[in-house]
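Heads up, the chain below is alone and in the form predicted alone; it's given as structure tokens.
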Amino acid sequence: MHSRRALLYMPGDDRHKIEKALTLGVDCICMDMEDGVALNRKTDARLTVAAALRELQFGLSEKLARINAVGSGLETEDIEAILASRPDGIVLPKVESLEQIQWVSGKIEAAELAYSWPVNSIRMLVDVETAKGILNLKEISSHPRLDALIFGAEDYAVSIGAIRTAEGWEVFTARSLVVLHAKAHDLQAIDLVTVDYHDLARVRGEAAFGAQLGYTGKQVIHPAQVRPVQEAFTPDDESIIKASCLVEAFVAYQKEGKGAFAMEGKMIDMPLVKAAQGVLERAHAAGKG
């Protein structure tokens, strides 16, 4: 599975602002086909996206393709138009049933037999942004073919009519409940946009909260947000440090038939050391370590 600290929209119908993303070092790119494209550039952006994955290199960023939301009538044409151009995975929006999830990987699996590429290896990431979609993500969170939940805040706002603050507690408690079902699926959580996308200062505040909370990685919007929120969801060396001394005096002690032990004046037991295991598995998916 990827690491996604940062997913990068990019307009679908702008070739030149996908290459740009090219350079930034960015662990995925999602080529927008939804919201990020005017109603008048939707076929646009389809053969955008389409040329772009097959003639650009993509290096070590992931590279996606977010088709309209199945129910908006421009579902079908969105993928058809690209799946032959082999996404590493397609992100679907506005995800509100598991049936949503199963048409789209009916579409995909369709074309990897077709083109005998490996079933399941076109993946699939979901926006869950709506009232309906949150209530329902114990059966959204179920399907193979995820890798990731993502968590739209700002739609989510609008269909409880809830106001935008820049503290967050509208959105607070199904921002969390994202996290809580991508974890118990192990799936990847990619949290919300900051859409005041020159507040650096917010995105790094936002982003180091998201990972207080327990996602994987933030939406990005901007070339600017990238490094911030790669930084926040990357250990640092201190953490790394202290990390690697815990595990390895686990295991020490395991071989003298010790469980818990004092390290540092703390008291040390399964849930720290699964804890410092997780900020090595970090450290190494972001290429630390």
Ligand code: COA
The other form holds:
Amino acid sequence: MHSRRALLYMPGDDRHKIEKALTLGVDCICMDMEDGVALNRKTDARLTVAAALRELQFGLSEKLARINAVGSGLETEDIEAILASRPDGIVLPKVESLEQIQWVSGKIEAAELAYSWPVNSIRMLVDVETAKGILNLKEISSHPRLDALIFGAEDYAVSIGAIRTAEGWEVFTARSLVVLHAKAHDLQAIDLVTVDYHDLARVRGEAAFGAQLGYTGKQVIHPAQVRPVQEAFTPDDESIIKASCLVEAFVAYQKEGKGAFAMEGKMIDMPLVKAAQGVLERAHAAGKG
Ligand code: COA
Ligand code: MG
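The structure above corresponds to the form predicted alone; please provide the structure of the form predicted in complex with coenzyme A (COA).
Up next: the whole complex, starting with the chain shown before.
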């Protein structure tokens, strides 16, 4: 699965920002046709996104396009405008049911068959960001074309009538449920946007907390947020060394017939070994270790 530590959005009608994104070494570039684009610019966005997909070199960055929600009345034209230009994946916002994913997946499969691309090669990522979406996470997460669940905190807060705060308790339950369902279905979990993009300490703090909750990546909306977010979702050198010592010790103790042992004054058994293996896998996926 593609590494998705930082998923950068930009308005799909803004060719300059799309080109800028190519220079940032960001994991995913998501050209938006939904809420980042004014209603009277939707046609320009469709044309600009399709042209960017065809003409630009994205290098190692994944090329994603976000269409408007199923039921918005804009979704058919959005998806038909961009599929032939072969994005790596489609981001579907405001998902509330499995049927909505099936509808998009059906359109994608028709294109895959028409152009002789491997079926299921174009992936889907879904924004879960409404009360109904959170309640239906179990059915939503089960679709085989999905790679990731994305938590949209701002839309979710609107949908439940919450007031956003710096602490974020008003969105905490939903934020946690998204991780839970993602992990139960072997999906990536991509955390909320830090909208205050001038405050880099804040984006660092919120990214670190997201990683603690089990998120594997975070949405970003400005170039300055890319590096801090990538760092927060990449284990640092000290954690990598600790994790590999722990795994080595585990192997040695297993040979001696011991499942639990002590290391630096702490009891180590299977869950901690698995956590250490997880750190090494994340480091490896980020090209470290
Ligand atoms: N992707 C790529 N490049 C971006 C960018 C983004 N999301 N946001 C800003 N940039 C570029 C600017 O074009 C500018 O480039 P330049 O130096 O070559 O002129 C540079 O980074 C610095 O940008 P800055 O002047 O600090 O910001 P801005 O005032 O141009 O834009 C926002 C501020 C919030 C409007 C902009 O960051 C943005 O559009 N973000 C994404 C919004 C979005 O897509 N929302 C929907 C999904 S949640
Ligand atoms: Mg949203």
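Quick caveat: nothing in here was measured; it's all calculated off a predicted structure. Numbering follows the first chain given and starts at 1. Rigid core: the largest C-alpha set superposing within 1.5 Å between the two forms.
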Shift of Gly257 between these two forms at or above 2 Å (CA, core fit): yes
